[in-house]
Amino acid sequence: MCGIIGYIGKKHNVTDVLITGLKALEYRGYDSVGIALWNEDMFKLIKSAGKISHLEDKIRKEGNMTSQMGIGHTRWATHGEPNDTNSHPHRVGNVTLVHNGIIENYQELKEELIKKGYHFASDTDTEVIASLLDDIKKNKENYLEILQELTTRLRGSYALGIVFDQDKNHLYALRKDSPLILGIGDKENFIASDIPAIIPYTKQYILLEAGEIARLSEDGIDLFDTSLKPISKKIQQVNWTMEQAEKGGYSHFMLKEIMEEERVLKDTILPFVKDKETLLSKMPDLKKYDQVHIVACGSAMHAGLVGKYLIETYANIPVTVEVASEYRYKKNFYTDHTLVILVSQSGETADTIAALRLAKESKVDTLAIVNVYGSTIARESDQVLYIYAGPEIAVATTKAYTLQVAMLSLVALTMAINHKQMKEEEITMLLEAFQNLPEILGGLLEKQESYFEIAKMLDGSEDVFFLGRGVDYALAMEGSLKLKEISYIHSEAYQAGELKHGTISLIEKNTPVIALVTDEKLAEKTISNIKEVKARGAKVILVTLESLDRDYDFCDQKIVLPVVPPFVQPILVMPPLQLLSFEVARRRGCDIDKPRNLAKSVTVE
């Protein structure tokens, strides 16, 4: 959710750079772009509603402006609607910044500088916090003085980008539970959401701590904790290259990273799954804990629903999975033997970060399995899994989810073996399922285009519904999210076995149903289900296996899965029906990697 890049350095067109940077930030979602750069003797704003390329018009307009400075954003309405006044930066007197998060007090503050004479032209409560600084600047002369006293009025989560008139040789900034980064270059220095901003200039970066302050120059960087001591921190390395933030041929970066899933799952699960002996030495201890709560968001949530019947079933722990933005609210059970696992591609996702942060409180164990190297979520976690997906850049997961799904069924396996739950010619069998499971995984991407073809069945559709039993049931879940974020369709996914009891008012004559048949003990159960909506009418996509593959009468269209031991057979079912969806999504002509109303990381709660 909103992007903030920012630069100080002559080396590059501060513009350039700051377009640059907005662009690979446009996977977090976003509805308005703005920039600010230094111009002759104050900071000059170009903002825009809509699409980059709105704005690159307009700075077209304005014609060359040399800057050695500059901050830009793109926004993510939260604070009113989105047009060129709510677009960021905001400007009050000699303030100007950029803002991602949500302030919860600004109705307060803005009340309190209405009275002082602050007249606003925005609803957003970033033009609050420019208002704020400004009237904190008329008693106090330092910089670092002024941001320290703005951390101790501002309630809720925030990262900022600062500049001021008077001190044109310093770019500021400061984070609370918002994410930022900075970017550490050669007589040039950056300050960006996240990391795809800066690649193209510089692999080196820091993580800003909640409550520490940037002063960046083109020399350097100076840090300051909340109590203004300088402090040094660590230099990260970026992992990855430009190429692989990149499209690399592909019509569209979901489609790129679907295709990715056979190359990650080999680079995530391959090293735990040479023998027990090194699955046990790389997995976290997992011996005490006879109850696992699953907190997460969205996919991941999906995710930690299959995680939940592997370890049930498996491990035979209890196990509940809970939305993040629940979770925090809600009566929790906890002993000394819980475990919370915290699932989030990101490692920045708001609710999860809160619900980690209640567990700590709660002094119970945590578990993290992100994507993002040093992310808040695997730095506050007691221990982390890291998946190596690389650069997600569509919105909607595809690679993480997999590899997510893959994660947990290795702590589920970890736990069986840890609770004496599985003997050792099972364990031997699986963890040799594990070892082929990427090369099975790339055979089944290999028959896009069959899939591709399935899709035709959807054209003219608005309504779809995924059924499915048991383990079924939650991967009908993501495969019905993955429909509606990038298709539009409106799309549920119901268990079968409750389709009577109410949703079967619905199906009528070619009603779309995509029907999850992937555990042979509830095959026949769910077929009956099946039958239930052919009988009304509906248009059936059935997903099964090959050994459950018959000439059936009840299906229109069949996807068949490889036979892999039911442990690991999750991991292959998703796949398929994210190529579907997306073929969906390209024949309807939506915008896939960018879907209206989304963002990639849900920063603010």
Contents of the next structure:
Amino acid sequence: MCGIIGYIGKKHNVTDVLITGLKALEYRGYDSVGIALWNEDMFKLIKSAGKISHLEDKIRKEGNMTSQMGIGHTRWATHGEPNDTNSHPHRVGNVTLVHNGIIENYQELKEELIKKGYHFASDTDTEVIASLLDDIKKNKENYLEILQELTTRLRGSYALGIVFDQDKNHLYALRKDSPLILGIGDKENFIASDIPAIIPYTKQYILLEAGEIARLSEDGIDLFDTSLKPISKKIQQVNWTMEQAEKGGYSHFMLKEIMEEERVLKDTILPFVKDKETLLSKMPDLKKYDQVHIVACGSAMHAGLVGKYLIETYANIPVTVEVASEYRYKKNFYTDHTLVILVSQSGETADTIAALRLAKESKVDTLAIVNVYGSTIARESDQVLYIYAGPEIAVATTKAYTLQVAMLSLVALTMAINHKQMKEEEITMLLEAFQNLPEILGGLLEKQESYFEIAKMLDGSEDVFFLGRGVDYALAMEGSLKLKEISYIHSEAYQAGELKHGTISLIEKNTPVIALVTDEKLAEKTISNIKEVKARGAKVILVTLESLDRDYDFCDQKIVLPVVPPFVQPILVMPPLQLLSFEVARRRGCDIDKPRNLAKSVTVE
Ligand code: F6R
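Please show me the structure of the same protein in the form predicted together with fructose -6-phosphate, now that we have looked at it in the form predicted alone.
After this comes the whole thing, all chains and molecules, with the earlier chain placed first.
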């Protein structure tokens, strides 16, 4: 977790660059924040627990500080509570640094350094890195060699921005398993955890790889490999506009991102669905696989559950879906015909990366579905399918989830074709359904006010249940997660038929139940289960299809979805529920884009 920004140059005010970058990176963590600026003859630290505005107040009190170099950090606590002392940058002797990641052997290093006389003010692993560097510096003068030795001593994940008082013309960066990019400007250069932090200043960047060391000056960037041999690397071009990375007139990033779903669905699926030949030429060849493991975390795992339903139902291939943090430590059964699909918006989720590496060590083919171009999962997987969601800033995923479901649907269709499980007419019909889908989704989003109206039903509720059977249960899980993570209302998703085996005892007068009935084959069964909760006093919000819409006496409110072929129906279910959750959270005054305790990109185990 955590976000890093660094700047060297005279073209812009360093403090402004750092603050702008930190605001763009706040999605990576936002419990404390800090900067270090070169000031006269040393780096000066300004740090604060809480939001960036607190840091800005402190900076204002310091008065005008002119500088040509600085580093900044927004934190998501891993070692020690979020307070001023634990926040970054950390400074020991003449070394000042910011860190994203976790040092696994920090305790062992700390004990060694304590024996050498070091004292530690914070609880962090980062202060250990600063002390270690200070210690290495006692026997070495060349900064590159100092950093090279550092990499041999650290175990774990890190992206580091480092400055030395005696070398005020250089900013150093290195990484392993945590992301870091180098922004290239004209007479100015940057380091950052992610692209939005540098977009206002430059669109050119380099991806730093594990083990590489970067030395930035005002005039350029020198890169070195692990043996300190100079290397050159491809310069990448950012294809996002600043406007895409900002709120675009919406009150919240989450709302903006939901409302973008029609466009990003078009961008992502239309290139594949012109005709069968186009689909097969753009998709990997999936003929070989007779077993699939889908591995992901959180919402991406929920998207995987929809993928499982589609691949099993239409391609007739068994699929397991596992949470990555479990998968990486359990026994997995592979054959030469197993495909492991990793689903991740950020492409940097630590557990999903570990699952990917496990599969690769076992020599199993891997396919990633990822949003962030050039992210670790995208780079390390055998094959990648990108979703084109653009930057997703709100911590709770919305548009990326919808695109993950859409991309998994295309994978399912390809597998069904590859395994000869589908007639030509059905393939043609489904490709047409995909082509029409973005516009239908757009029509659903236009009805946002009606979902906002329904949201009022949840005013004052502290417990909500989501019910569904089959694929509706997979969707209910995501609906429930979305609601609880942003509104802090306790919510559970249940298989409709399972509730009466215990949990129904929690249903009392006015408990809201959001019941999903979008699979015509299972509708009658689920409706019987809804009647059971209604009879116990529940208030029911029914999410169903136009074809199933009746004047039901058991439902208090309805969200009615247009009928599309069942294969693509799941893609339409979540957007209205995302808008409903958004409004529930807004009515409760929650910090929707940055829910408490969460971070956008979970780069720790
Ligand atoms: C929930 C949410 C998370 C992510 C999960 C995986 O709204 O956003 O559950 O889906 O942390 O993240 P990625 O997709 O980046 O691997």
